[in-house]
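What follows is one chain in structure tokens, specifically the form predicted alone.
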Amino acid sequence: MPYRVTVIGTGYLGITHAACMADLGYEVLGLDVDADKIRRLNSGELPIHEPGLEPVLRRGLESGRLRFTTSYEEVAAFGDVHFVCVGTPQKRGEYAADTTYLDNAVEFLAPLLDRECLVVGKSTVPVGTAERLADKLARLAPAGSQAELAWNPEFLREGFAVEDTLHPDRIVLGVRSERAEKRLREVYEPLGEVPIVVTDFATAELVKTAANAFLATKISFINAMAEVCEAAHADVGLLSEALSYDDRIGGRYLNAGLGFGGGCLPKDIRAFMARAGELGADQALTFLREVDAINMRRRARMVDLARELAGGSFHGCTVGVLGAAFKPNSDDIRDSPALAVAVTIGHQGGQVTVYDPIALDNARKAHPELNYGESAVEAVRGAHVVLLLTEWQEFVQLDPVELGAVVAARRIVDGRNALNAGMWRSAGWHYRALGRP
């Protein structure tokens, strides 16, 4: 491999990008300030659950070609390319990005960068992050236009993380010269036969907030219609079915039910607003504010349907929870719209049990006041209602019958609409699932 590699934060992105590029046979070396996850990553130890990278790491690490540290001095002197994927997360009490640690990054590997390279950013960022980042890159940088910038942003799905960057369905490229393309697509010839979009900074920093916001809409489209299928005694799980046969529509992320959250969609189409409002063009991504209005709605409707399952009112109810990742395949907790239903029915009085199948422990430490089960039968144990908030195909093929044995009352709410209602319903359970009758 004629380049050598470096990662620059070692987040979710970060770690997966770092495994795979020394999966396709380069030398990588991976950076983070926190002492104890590079001591953790190069012992093979995974800080996050994601399916399939365990073995792509330590495939790497076995192999000599990948390794992590804590030193900057010791990337610029290793690295020809530098992907920098630190977070962008949302900024306290506003709906912008915080770009802190981005520019952090290439505050820091900038004055130590004295030969020609390519520094590329892969994170989610305001549009007009990346003119900004290439300005402080050639005033900071003592090899000056021979360390150039570019923006190739990246489109993983947690819980698919691995499949995404080693067949990914597409590779955007923003570019400013000939020698920064060619050298990226270089990087990632190993791919094979992957579309390749060549774009300015702007393009490619929008591509991705535009894609995300894009799914954001749809998820909040079937979701309002949820809404509607209630008022009217409509069924929203018929109707998903009758429009995803529209292929000028498709049924995927047209699932009727809690809604999304985690790391991206959420922070993102609020900071996609956000700089839209700078550029004077916030007019364009009003209906956002209704997307993320919607799903927040949703939240609020499933609390009120297990209220409706109590009797009205959680006071002395036992509450049983089965999910509480943001979403399954995950132990991501971020914006989880299972926690926040959880949290919320606790304040309203209910004795809350939750059972994850792996983000029980980062659920503890973000949330003491709950209780916790160790499976889905313990949390649900004298339940008088159950919930099903995260879809993992553990809960979908729960036995009623089973459950139905230990809890308190047989009232179950699926916030997912993944259970087979016909099935519970003739194990005896009072059966109840946003958008339907």
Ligand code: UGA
Contents of the next structure:
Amino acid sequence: MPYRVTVIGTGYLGITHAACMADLGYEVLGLDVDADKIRRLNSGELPIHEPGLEPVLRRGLESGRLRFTTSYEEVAAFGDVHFVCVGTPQKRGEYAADTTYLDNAVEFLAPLLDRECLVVGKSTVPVGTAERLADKLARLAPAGSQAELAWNPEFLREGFAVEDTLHPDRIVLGVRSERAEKRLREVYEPLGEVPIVVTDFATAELVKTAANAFLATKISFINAMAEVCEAAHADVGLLSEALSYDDRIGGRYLNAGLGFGGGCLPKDIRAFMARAGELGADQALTFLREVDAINMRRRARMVDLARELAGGSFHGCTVGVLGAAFKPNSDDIRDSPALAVAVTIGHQGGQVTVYDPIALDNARKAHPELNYGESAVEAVRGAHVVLLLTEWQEFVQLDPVELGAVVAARRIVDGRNALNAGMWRSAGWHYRALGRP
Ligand code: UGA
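Please give the corresponding structure for the form predicted in complex with this ligand, as opposed to the form predicted alone shown earlier.
Complete assembly follows, chain above in first position.
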């Protein structure tokens, strides 16, 4: 493999990218400012839950092609291609994205770049960021024009990170020179036949935010239909199924329920609106305000439905919550709809006990005020109402008869339209779901 690769920032994206690049045969050096994380990664321990990633990480470490460091000097000396994968969270009290980590990474790296190399941004950013960082790089790098920037957004989903990295739908290359394009095409060649779209910086940045905005809109569309279904006594599950057979619409991201959360979709649509406002194009994205509002209303509706089942008040009511992660197969609780609902019910006087197969530790740290159970059965023992808020397979397969024996009252709200309603009803449960009669 001709190029040596570095990966700056070891979150979900960075760890996956580093491990997968090593798996493809590259020599890879990963960097993070968190020394403890680097120590754990170097010993083969994943700081996150991501199915299938640990073996890839271990393989990389054992082959000697992958290691991790906290030293920018080492990274600068090592790499021909530097992938920047740091986070761009929502600013506190604002919609805009905080690009401080990205600016810091370039400010640390650039003054050390004294030879020919390519710096490749993968983080999700407000359009215009790449241009700004390119100027910074040109100003700070001793290598001058020999150190060039490119923008290559990432579309991986948590829970499928390895699969999405090794078998992407498409690769987007925002470049300013043939040299940059050629190098990135070579780097991704081991992935085989993948459609590649070559663009300018701004388009590459926008592809990512547009993709997430579209997915969020699709989810909020079906959740808006769920609201109408509830009012009209119709069934959003059947509605969604019927829509899905039209391949112009398609069935993916059309599951009605508690809506989207996580570290990406919610903050990305908000950052997109903020950036459009700065550019004077805010009218183009006012619909995203509605997308966000529909999404947040699902959480409120869930609390209302639970309160209704509890008899009009949560006081003296025990609520068993199944799920804390923002989606199944993840331990990520960032902006988790499940936890938001649990916390609100707690504030309204309910005694809430939460269980999640993987995200329990993270939930406990973030919300020590809630109670936690070590199993689904333990979380719902004595409950007056049970809420299914994250559709883990383990929950979908729960036996309504067995669970019915430990609760105080057989009442369940299926926040993800994931359970077999007939089965639960015939086991004597009062079953309710968002958007279904
Ligand atoms: C999302 C995008 O899907 C990725 O393509 C993108 O790369 C990533 O953000 C990112 O920007 O880094 P992710 O946040 O891992 O990926 O989660 P998704 O699988 O897209 O799910 C997002 C949320 O939507 C979850 O809370 C999920 O429960 C919810 N969802 C999804 C629904 O409520 N209904 C659906 O039909 C689908």
